[in-house]
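Starting off, we have a lone chain in the form predicted alone, written out as structure tokens.
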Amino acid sequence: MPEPMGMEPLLKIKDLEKSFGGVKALDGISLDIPENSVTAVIGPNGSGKTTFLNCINGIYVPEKGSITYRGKSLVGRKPHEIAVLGIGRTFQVARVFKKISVIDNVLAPVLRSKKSPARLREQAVQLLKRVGMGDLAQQGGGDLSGGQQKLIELLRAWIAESDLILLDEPFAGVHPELKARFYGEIREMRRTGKTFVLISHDMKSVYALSDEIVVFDLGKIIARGKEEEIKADKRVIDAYLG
């Protein structure tokens, strides 16, 4: 979904860099994220996908470049500051509390809202009934499946009113059950108009959920677009879809 004209990008990132050891993982990454929109970035293993991601929510500080999000910078902030500012992220292996209850885990990023606990834990208990998991609610979290933990990590960004979501392989080992609950609360999410960027190799998903096809190749974007351009170009074709 292009930007109407004149508005400026809800996450703009200029001229990125960062490096491990030496080997720049991204090399001047440059993407500017619309609100309200699903944006895609695919690649093959060791492109800087996930370092990319890393950037955003403050887990890596870039060497050079700019992140900006609704005109602050990102660059130096601790992911809880950049978590308060409205942006979520989901992991590729979850992060759960397994000691704790389901929906504990879910209340855990609003714990010092000022909002009543008492609505707090109701809007939970709705969320996870959505996704088929209400009868989990006092479970620990280490009992769920890799697919459920991944869907706490969504219902988190939910209850804690995340404008953005950051999400890394959320469909990878995911029973097909659950990956079509995702696609579902994904574009739900996106209907109330929340924006995604979207790492996945999954290209079922990428496909069907983004606006915009961003493909990573060596630290360096090397195509951007929809699907029938992606599928059409040869560098992607060659670095990615062999």
Given for the second form:
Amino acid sequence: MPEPMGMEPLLKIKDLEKSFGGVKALDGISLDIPENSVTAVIGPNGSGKTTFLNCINGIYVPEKGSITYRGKSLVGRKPHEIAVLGIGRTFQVARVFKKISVIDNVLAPVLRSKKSPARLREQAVQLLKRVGMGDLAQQGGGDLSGGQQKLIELLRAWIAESDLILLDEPFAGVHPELKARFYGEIREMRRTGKTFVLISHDMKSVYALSDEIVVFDLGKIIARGKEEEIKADKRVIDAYLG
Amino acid sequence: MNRYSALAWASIAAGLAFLFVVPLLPVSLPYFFYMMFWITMACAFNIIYGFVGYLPFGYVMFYGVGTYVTAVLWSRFHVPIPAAILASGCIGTALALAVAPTLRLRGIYFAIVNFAMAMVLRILVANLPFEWSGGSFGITLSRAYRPLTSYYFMLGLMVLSGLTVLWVSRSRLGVALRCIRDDAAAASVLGINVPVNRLKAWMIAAAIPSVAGGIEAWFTAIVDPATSFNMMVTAKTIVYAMFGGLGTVIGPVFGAVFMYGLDDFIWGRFPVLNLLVLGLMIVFLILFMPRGIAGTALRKWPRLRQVVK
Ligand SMILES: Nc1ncnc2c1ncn2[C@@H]1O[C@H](COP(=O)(O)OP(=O)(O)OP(=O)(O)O)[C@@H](O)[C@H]1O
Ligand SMILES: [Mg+2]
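So that was the form predicted alone. Now I'd like the form predicted in complex with its partner chain, please.
And the full complex, kicking off with our chain again.
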């Protein structure tokens, strides 16, 4: 039966493979990400979660498999081309530009936007205020704490109006108060139609935020489903939760 | 506009007014011509090293090619000087485009390859057909000699390159370049086209010294390979720009004025010591003042930011 219109997944990944030397970091990953969902990716250290994101946004080129976003193939495109298609990203260790101001850091993804610079600036100020960083706008990026830097990365995805946002361990090393802000922002963005892939070791956040959980181990998907299904899966317990 | 920036703009205006009337004053015209030349070189160099973080050790090549294009076009092809100078800028920029693939190299590799290219170019130019380039004797342009006019050309170029740096610094290109300098991979994930932005900076940084070379050839009315491809041109540009403070707008201007003055003073009295002092300055700068005067001042008095940046 043909799929009904509008049900095409936002991101379609098929048989993805990527190795480093002898290590198969991704070993045949297939996954569909529906629009306006939060898909959590969990798994032990080194199971290929970050590599997965790096393939999606063009930092690595997979040896095999396909990645299709809104019907367009992403494999072989440069990271900046993929960003322009509407895919945003945060890093496991936040990558905020140390020597430029906080506000310019937020504005970095919209340098080529057609909107007026004044309006974008105003929007960036509002966003910073929302997350309680209004006073820091003129500080250097390097003056921020690790958690604040991670929030800046999220604000970038917001101002860039990315439709698909890849979050790599957004809560690791983040102060509980900031974490609450993160939750709020992610929920709000979700409400406005955004789609997330969320990598996290923080199971509470995963259960609270995600629609589906995908479990990676040794570059393969060993289970997927909702909280209860994952918690009951013997292989997941052995590989990760146990 | 606060008190500091008002003061800064006032001093810049005064400086320009002074340079404008220099030919009427009983002072050395070449001294001020070369001061403007070095300000221009330091500003242009700032765009590729200060804003992008690439250190072209063969930076002299753009100046050198600029001198020769103007000299050859004028002397062998009877192209009017202003058109020849424009051609210097175009060919220097084309050269930058031709060697752009080396921008894929990073750090010291880029620096060394660039240095090697400057040496190759020097040999190529020295071995052009004798009727064209006059071999190692070079070319004289004495019939085109117009020190006053060429002085004002240099003044115009200096103002233009200062405005260019100001524009780059405040434009989106400037923000993109600073992002790239900090973390190129992260910039690219944010949608910044790293190679294209780098290339823009590289071409601007090449066009200016190429034009400067053309004007300088006209001012001195003589061009030869040893002078046009003298590695000291690169060394001085680096030291002057670094001394003032790279990545700031005003720093290289200040550095060039001060260091050129010092250089000239020492050169006049102790010709042999000059190179030694220049070498020691490089070591001192890298060890103790990697941010230069403007950068160090900025750290101490962040309020100066609007003046310096
Ligand atoms: N650039 C690289 N060069 C070599 N090996 C790499 C590279 N990137 C990842 N790997 C290897 O690929 C495998 C998967 O790494 P990856 O970073 O994707 O794991 P992860 O699931 O994100 O782990 P963690 O939970 O620790 O962040 C590991 O064995 C890792 O050592
Ligand atoms: Mg990881």
